[in-house]
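Only one chain comes next, encoded as C-alpha cells, the form predicted alone.
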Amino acid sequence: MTIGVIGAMPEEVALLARDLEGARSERRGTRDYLRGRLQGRDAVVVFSGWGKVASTSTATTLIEVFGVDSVVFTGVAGALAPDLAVGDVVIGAELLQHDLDASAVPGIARYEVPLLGVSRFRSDARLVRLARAAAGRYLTERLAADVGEEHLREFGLHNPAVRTGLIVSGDQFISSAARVAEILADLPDALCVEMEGAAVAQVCFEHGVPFVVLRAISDRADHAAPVDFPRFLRTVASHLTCGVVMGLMAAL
C-alpha cells in the first residue's frame, strides 16, 4: 500500500519531507513528488500549491502515476463554527465545493458537481476514524514538547480539540465576517472553510481512491482575531499538520 501525502503549502509538509526515509524526488510538471516510506509505510509527499485546480492537478498524478491507494491531505484552514478555536483540528467527514453553483440548469442543485450528481464527497470512514484518534493522541501526548510552552501561550492555545465534520472548499481566500455569514446560512454544518479539500475529494471518488483531509485552525475566517500567520505556520501548524499524519501513518 502506498500512501499520497498532500499539502497546499511547503510548511505543512516539510517535516514529513524531512523524516521521509529513502527519499527520492521525481518532478512532473512544477512539482517535485518525494518518494519513500513514513512510519514503515511507502509513501509519496507533495506540495500542491493553493486552489483547486493546483490540488486537483496533484491529486491526479498520484493516482495516476504514483499509483496510491489512498490520499491524505493535510493543511491549515480557517474557522466557521464559532467554538472552533486557533490550534483545533478538524478532521473532514465530508467535503464539499463552497463556490460551486450550476443551479441555473434544470435539475441540479446548487453545490451538487455536474454530471456525478454528489455535492458532499464522503471520506472514507477508517481513515477518519484513525485520523481523529491520531490527531487526539498528538494533542495530548506531543504538542507542547514539539511546539513549546511560549508558543503555545502566544497563539492561546489551551487544549486544543478534535472535530469530525464538514469542511468547504473554494478558490477564493475568506475573510470577512459577511463571507462566512453567507456560507454558515446555506451550510451551517460547515466546520472550517479552505481552499482544496474538496477538489481533492472529487478527484478520489472518480477514481475509487479512500481519502482523508486534516485541518489545523489557523485563524478565524472574518480576522476577528488576527494571527501572524506565517509565524504560526512555521512554529505551530507546521508540527500539527505533520504531526497527526504521522500518527495516522504509524496506526495503519
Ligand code: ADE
Second form
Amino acid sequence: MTIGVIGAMPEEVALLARDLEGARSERRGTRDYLRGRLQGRDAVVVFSGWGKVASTSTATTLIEVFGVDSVVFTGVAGALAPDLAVGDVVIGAELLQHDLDASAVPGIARYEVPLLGVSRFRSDARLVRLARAAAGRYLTERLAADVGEEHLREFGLHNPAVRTGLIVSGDQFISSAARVAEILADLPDALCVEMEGAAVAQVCFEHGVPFVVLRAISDRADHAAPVDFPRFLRTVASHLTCGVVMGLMAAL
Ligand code: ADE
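So that was the form predicted alone. Now I'd like the form predicted in complex with this ligand, please.
Up next: the whole complex, starting with the chain shown before.
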C-alpha cells in the first residue's frame, strides 16, 4: 500500500520531506516526486504546482507511474461559508469544479463533467473520517506549540474548527465578495474555494483510487485575500497541514 501525498505549497512539502524516512527524489516533468516512508507507511510526496492542469498531471503521474493506491491532497483555501474563519480546517467530502460549464450543450447540467455525468466527486468515507479526527487532534494538541502565541494572536486562531462538506475548485484565485456571492448563489453548501481539489478528485474517480482533500482556511476570498493568503502560508499553514497529514498517516 503506497499513499500519494500532494501538497499545493512548497513550504508544506518541505516539512513533510523532513519527516520522510529514506527519501529518494525522482524528477518527472517539472515535479520532484519524493519516495520514502511517512509514519511507517510507503509514501510519495510531491508539490503539485497550482491549478487544475498542474494537479491533474501530478495526480495522474502518482497513480500511473508511482502506483499509489490512495491520494491525500493538502493545502489552503478561501472561505465561502460565512461562519468559517482563518485557521479552520475543511475536509472535502465532495469536490466540484465551479468554473466548469458545458450546459449550453443539451443534456449536460452546469458543473457536470461532460461525458462522465458527474458533478460532485465523493472523497473516500474512511479517509474523510480519519482526516477529520487527525485535524481535530492537531488543532487542540499541537497547533499552539508549532505556530507560537504571536502568530495565533496575529490570525485570531482561538478555537479553530474542523468542518466536512463541499469544496469547490477552479482556475481562479477568488478575491472579491461579489464573486463569492455568485458562487454561493448556485452552490449554497460550498464551504471553501481553491484551485486543485476537484481536478485531483476526478483523476482519482476515473482510476478508482480513494482520495481525500483537506484544506486550511487562509483567507475570506475577498479583496484582502491576496495579502492574507501569503502571510498565513508563511507562518501557519505549512505546520497545520503537515501536522494533520502526519496524524492521518499514523491512523491509516
Ligand atoms: N486558495 C487559497 N485562497 C484561495 C482563494 N481565495 N481562491 C482560490 N484559491 C485559494
